[in-house]
Structure formats: structure tokens, C-alpha cells
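Next up: just one chain, as C-alpha cells, the form predicted on its own.
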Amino acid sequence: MKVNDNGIYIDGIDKKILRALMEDARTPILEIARHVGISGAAIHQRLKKLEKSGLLAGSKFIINPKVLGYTTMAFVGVYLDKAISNPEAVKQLQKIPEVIECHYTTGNWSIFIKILTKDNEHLMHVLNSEIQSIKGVSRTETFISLQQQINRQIKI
């Protein structure tokens, strides 16, 4: 399978390794090696090749925000006065810890952000006191997520 224009190829063994690690990045290399039928050293070599190619962007632990009391997820379309305001607005949005994603988009909004707050009152505070006070933000449009129904990576 050709992955990109840089000529990186992944074969069936690479796919098995990647699927195992995507399922649980803490899976021991030797366990994957036994499952795949090659040595642990070969798994390490293949992972180094995949890292060097840029296919692997890292691994991380995923924190359950609900355990910390963050239960309200919202998506916010941010309208800017001028496109030139974008870099400064993004710089200000980076200072707001509740903003967990920020995308420059086509369509109605200049910026589309994902916010995680403890409740609706907290969301209202972040919107009114922090986001809408950013210079260049003319208005926002908010969509509260009732339930995340799909959460996955791209299929390998």
C-alpha cells in the first residue's frame, strides 16, 4: 500500500503492527512480535522506518475529561472582522485552556474551534468573557455536542 508521494510503502506486517498499536499503544513489542510472527528487533526496525517516514506522529495517553468534571463539549464558529485578524485571534485562543482544537476553515466562519467545559455556565463564561472579547472577533455561533457517536483514527 503506497501511503504518500515520498514513496513510503506499508505491507501486511506493517499494518498488523500499526493496528495493534492503534488499539493500545502500550502493547508490549514482544507481544506484537509473537502475534505477527517476527522478532521484536524486526518490529523495532519497522517502527523506526515508519517514524522516519512521518507516518507515526507519536503516542499519547488519553485523559477522560468527564473524570475531571468536564462534561460539556461545544463547537464554535468564530466570525472575524477581517481575515488579517486570524493569526492574532488564534494566538489569543491558544491562551484559553478550554479550547482544545482550532481549525482555519472555508465557509461561513473564519475559525472553527472545539471547546471542553465543565457545564453550560462555564461554557457561557468562556464564550462571553474570553472568546468574544478577543480583538477581531465579531461574533460566534455555538453548537453543543449532546453525545460523541464516532471516535476513531483513519483505517489502516
Second form
Number of protein chains: 2
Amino acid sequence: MKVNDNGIYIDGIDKKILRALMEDARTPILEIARHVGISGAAIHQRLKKLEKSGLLAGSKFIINPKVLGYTTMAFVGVYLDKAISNPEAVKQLQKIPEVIECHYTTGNWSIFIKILTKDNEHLMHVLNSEIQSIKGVSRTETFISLQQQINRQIKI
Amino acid sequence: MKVNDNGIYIDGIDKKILRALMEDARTPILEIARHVGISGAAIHQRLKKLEKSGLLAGSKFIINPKVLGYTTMAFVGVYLDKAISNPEAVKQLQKIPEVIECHYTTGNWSIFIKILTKDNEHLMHVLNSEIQSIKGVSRTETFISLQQQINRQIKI
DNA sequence: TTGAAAACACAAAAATTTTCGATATTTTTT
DNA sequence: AAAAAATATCGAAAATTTTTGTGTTTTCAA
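Compare with the form predicted on its own: the form predicted in complex with a further copy of the same chain:
Every component of the complex follows; first up is the chain already shown.
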């Protein structure tokens, strides 16, 4: 019981620590300690180890876009013609703040992105004025997310 | 200079605070204070306000799935036949840990999901044994993300 | 069974967060 | 325009949390 295929072994205590912090990165170590039944120092030590292993990739404050009026999420499949390279297109997409994810995918599209806009009008503007105007983008297919029903990280 | 359409006004200092914490939820208040030029107590008070406004939706530790061997991300468009209701399908999808996002979308599919698996074999298993076996799922279309090139939150 | 390494506990030290009263600033009311 | 009220900030103290030593216990492999 030392390492798994990927170089790190996570036991039940590690899992409890991770689950608590994945839920709320501000959970005090001592609270976790009380919950799992070992000392705070031991938790701390385990966290260092998890961090060193690379499993812990950092922490983020999550903001609620709706409060800022961003209520429309959409997925967009982008067709690129051969004129433009994928990295060049991504570079352009980086500049569009509404683009929050970008994937290089198999299948119909060259690029698949997730975008967040205030409303349909804003969405239309991003599609027509921002994305379509990138050199090499020939066509797009848009799917609006009417509701996001699941949003979570990998299960530990 | 009080509120915007959505009930909250975020000034430049708030933005700096948020940007720091969105990047790393563990950034010390005093470090932010030094950076923006007001006292730690003031930062603290602003954070309380941002929290109360609902803009701050919490914090999360981010784990790197690759370290656990999860290297394959895919998007799946799911066709449902009328026999099953959307909520019922979502309920079933909830039980599949590999499903990390689920959207109710416009367009071809009824449901659009993001899944994370160890490899293609694992992906195939989730598709064939888990998702296809949900009552009412008639067909799926899968797009594998060969590389995720952008992953960020809304720009503040 | 033994020895080394890893995990742990306890307690002190360091760092961070939270609170609080006093000003100061801004906004609203009169 | 002045007065009143509401907000925001500050500095310092208090409370909490994290981090660091040191020594003990546990684990595991030889």
C-alpha cells in the first residue's frame, strides 16, 4: 500500500481532507482534524504531501456570474478552414473574455468553446462580431445551456 | 455610484480583491491590502459585503485529475426519447461520478454533458454501460477533448 | 524481530483573520 | 448649504489558524 499507477496513494483520511477543501477552501485545518480524528499538524503534513504530489492544483474563489448579470451560457462548435492554425485561433479566442473554455476536439468541429454572456443579444454580438471575425473561422454551431444541472469536480 | 442593474456595484478595489482570490483563495488579506493600498480591516469588510451580495459563491480547492490518472475529457450530446423526462434523466446522470457537468440545451440534443475518464476504454464503458443504459436515452454523440486550451472564470 | 522511514501528537511560535472604537468620508435629508 | 445619517477606513487588540520543532508511535520491509 504505497503508490498507485500514477505515483501517489490517497487513503481515506486524505480523501476526507480533500473533500472538505474541495467544498470550501477556507475550511480550517483544525476543523478537519476534529472531523477525521487526527491532529492538525498531521493534517497539515498531509496537505503538504498532497501539494507536492501535484494533486492539489491550487484554490479559487468562485464567483456567481448571475449576480453580475451574466445569465446566458452557450457552447459553440467552431469550424476552421485550413488557412488558420489551431494555435493561432486559440490566441484570438484568448482575447475574448466571454470565452471561458476552449477545447481542441475530435469530431465535426476543430474547436469547441464555452462562452458566458449577459443575454442573447450579448451572445449574438460575441458570435457575430468577435468569433466570426477571427480569420479562418468559417462557421459556428451554437447550443445554449438553458440550465446547468450538474457542476462538480472529479469524485475523490 | 451605488448599485448597478443587478443590485451591486463593484469598484476597482473590489475587482483587485476578487482577482487575487479567484486566482488563489488562500491569498492573505494583508497581502491584498498592501497591494491595493488600504488596510486589512477594510479588505475584510469589503469581502463580507461581497459575500452578502451573493457574488462570492464560495471557494474550492482544485485538484488535478491527471494525477489520479483521469486523462480523457469528453463532451456527449444525449438524445432522449419522449418516454423519459429530463429531470429523471438528470437524476440518473447524477449517480455517474464521471459526469461532471450536465446541461439542458437547445439544439439537437436534449442533454449535453461533460465527462472525465481515465482513458478511452473507461470512456467507452461509461458511454455504453452507464449512460446508454439509462432508460430513455436513445443515442449519444461524443466529442473528445484532445486538449483544453482555455479554462477560466468570468472576467472581473 | 529489528531498524528506518513515515505518520502522528503536543505545544510553542508565527501568521492571519476578526473585531472594535475612533475618525474620516460620502450620501442623504432637511 | 448645513445637518444628519450612513459608509468606509484605520490602527490596534483579540481571537483564530497555520506552521514549525521535537519527540513518540506506527508501519513496513528486510
